[in-house]
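This document opens with one chain alone, in structure tokens, the form predicted on its own.
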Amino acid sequence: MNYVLKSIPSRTVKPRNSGFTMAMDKGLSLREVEDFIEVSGDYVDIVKLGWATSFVTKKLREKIDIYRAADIPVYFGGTLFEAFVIRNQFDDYVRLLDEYQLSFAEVSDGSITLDHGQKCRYIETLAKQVTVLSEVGSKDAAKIIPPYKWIEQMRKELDAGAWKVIGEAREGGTVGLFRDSGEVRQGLVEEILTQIPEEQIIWEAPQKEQQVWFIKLLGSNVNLGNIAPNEIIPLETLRLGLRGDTFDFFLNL
């Protein structure tokens, strides 16, 4: 940090298991990636190339290499996994991970109907090759999954070999964990936390109000995802109580 302030919450350091920030790259240019890393790289633990943007991104390999040189892992969004699976191309997907030398993969079923046992088998297979992040929840706002089902699926996916489970919210934060207004489904989150350890969950929370809610519930070192590149520094100030929304929250440390 550039100077000393008292009563600042302690943040975990990279590589970390909690206090994890997942950024979403929805199509940054190579120069934008370089600038992003220069400004925010210290606060980014992993980058998701959103949904299937990697399919149309120019200079994809060069982009991944820039992140890799900064020790920031990259993975393809879960929608790309689903696009391969629905076309019966899972083996091609596995080869793709090898081709781009990726060490992480996301398994999701937010856009397709996938038997949960089969989803867990995909996790088991991929976990032999890479670190798996599995996403729970639907991208369909009309599909409301009861809390017991979230818990059951999260537990089974962790048992199948997922490193962490991701709570679905999409890039807009209006489905899954949240109502279409962006309001947190508080009862759902609290019930999940009675059964699944918080360090094993990444909460997709693209909106500032959602980030504030999770920080106040679980502290500075909550795992948050789907953060826009230009919101990484603002999120870090929220984590440290240096923005109005959390300004008073850590003063008594």
Second form
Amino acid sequence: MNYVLKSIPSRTVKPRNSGFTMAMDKGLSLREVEDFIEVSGDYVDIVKLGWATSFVTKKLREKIDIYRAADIPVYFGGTLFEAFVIRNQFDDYVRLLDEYQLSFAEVSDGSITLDHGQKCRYIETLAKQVTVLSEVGSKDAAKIIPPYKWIEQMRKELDAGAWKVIGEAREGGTVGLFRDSGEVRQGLVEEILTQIPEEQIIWEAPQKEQQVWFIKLLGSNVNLGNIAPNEIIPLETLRLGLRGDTFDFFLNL
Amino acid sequence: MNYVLKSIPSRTVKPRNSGFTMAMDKGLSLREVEDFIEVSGDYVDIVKLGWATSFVTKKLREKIDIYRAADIPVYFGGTLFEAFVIRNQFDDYVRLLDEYQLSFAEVSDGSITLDHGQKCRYIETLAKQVTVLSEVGSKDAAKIIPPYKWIEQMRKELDAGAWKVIGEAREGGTVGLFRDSGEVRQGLVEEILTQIPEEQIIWEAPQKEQQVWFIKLLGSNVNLGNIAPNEIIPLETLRLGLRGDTFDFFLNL
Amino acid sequence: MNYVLKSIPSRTVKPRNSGFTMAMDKGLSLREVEDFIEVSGDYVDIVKLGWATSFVTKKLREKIDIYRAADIPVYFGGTLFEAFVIRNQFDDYVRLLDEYQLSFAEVSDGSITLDHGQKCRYIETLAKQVTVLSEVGSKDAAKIIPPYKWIEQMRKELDAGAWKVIGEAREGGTVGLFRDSGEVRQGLVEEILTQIPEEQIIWEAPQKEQQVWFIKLLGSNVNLGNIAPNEIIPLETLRLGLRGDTFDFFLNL
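I've shown you the form predicted on its own. Could you give me the structure of the form predicted together with a further copy of the same chain?
Full complex below, order starting with the chain above.
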């Protein structure tokens, strides 16, 4: 930190298990990745190459290498996993992870219908090779999954070997954990937290109001994901009570 | 592409006549232009320097040269044409195109009232010097042009020598083809398509939902415009059925 | 300017007292700062490092130096002043300004409750060391300050030594001068202007519609603040009547 301020909430440091921030890269250039790391490298724990953007990304290997050199692991968005699975190319996906020497992978069913037992078997298989993040929640706003189902799926996916489970929100923050308006499905989140330890969950929360809501519920060191690269610094100030939205909250503790 | 996925919709390649993407640069630095080309050069067919931003753009000539070296033609937004016309400086505009050795120009009447015969004469004149894109639709949300008028104007502008016609939407996507909410004027688009061949139209569609709508109506190789530089990669994944929004659509074909 | 257009509204040049543009940097890298200056240096009069982002900004000293070398002064957002004051660290804040050789500082009470006499004493104290910008308006949407209060506070803060007063709007443009929808509190602005000279006010107006509204009310050379770096060029075209939104307005003058 650049100067001393008293009574700043304590933050975990890398490598973090909680207070984790996952950023979404949906098409940065190599130079932009360097800039991103210069500014936000200490505050980003992992980077997702959004959905299947890696298919059309130029200099993909160089990009992954730049992140890796800064100790920031990279993984492919869950939609890519689904794109391989729906085409009966799961074996190709396994080889792809190997070819790019990735140490993380996401298993999700946001765009496809996947028997949950089968989803867990994918998690089990991949967990032998990489650290698995598994995602619960549909990208389809019409598919409302009831809370008990979220909990059951999260538990089974953790049991199958997922390192953490991700609560779905899309890039825009309007499905899964959130209503169409972006408002948090508060009852859902609270019910999940009665059953699943919070350190095992990453909440996708691209909008500032969503981040504020989770920080107020779970504190500075909540795990958050789908953060845009230029919102990492703003998020870090929210976590530290140094922006209007959470300024009062930490003072009152 | 970085790896093999089966059953990916086929995409046209540059130089494209359909499946064309027009990006809007509203003030990138030279280095940002280089980065943009690194990431998205294969997927961008032409760049518009938004409205009259070229008036205040630093190093304009160098910027145009960088794009040109990457085989991406640049043109000035239609508002600049209108700014010259309303000041009785059309001859200066012609000289300006020449001075910057531009090969494309836009003719529009989004902010001025222009007799349609006169608009067509401007198209005719400019078509002798450059490839003309002509734009139909007002930037004024209150000026609703009925479908038959859109069709009549588009046809006459193509007859006058326009290479393609552009359906207006602004940078934000809220006028012309769209309602205030950003929703597509579906009946308008469908009626236009009964009369004007789709390869001759570029649909301005800055919002993701608008892009999805046009891709679902006209397929991967619809011509789209006013795409922000950092949305070119996301758009390309939509065209390929590799993002949630169009994932199902192409699988069901 | 890159070419000659007749009847362009006249714009003040740097160093400006009116027609002033304050940009908000919420986490640019050093290279992004260089790019920003290349593109917009002539149009930006001062840069705010948003709220307390300077706490977590890497290479803070180098960043300030790059701006300074381009004759663009930098100051810390008012929330940082408040973070020091609430912790009884005002003396540390004074030393911090000195340590970074800043020539501007903001005094605000958007997130804390501060006796107005005390606020004015802070202004008085800091005005001996730096040029003070003081801000009126709460970041709390529920705290509606009536117009006569805005005026009284603005007048007292100017009397205490503030160079200009800032009308609050947050980064998003939704409190203080604006309703939740982003709409301008028109009556408030008009009443303020009956009492406070417009050159002494900087209006925070991050949204395009807000900028348009102020330009139409007060002309090209209105002082505007909280402009995102990539919106400086678009704003400059609005000031010059070279974008659809203000195109007619200046022609009709």
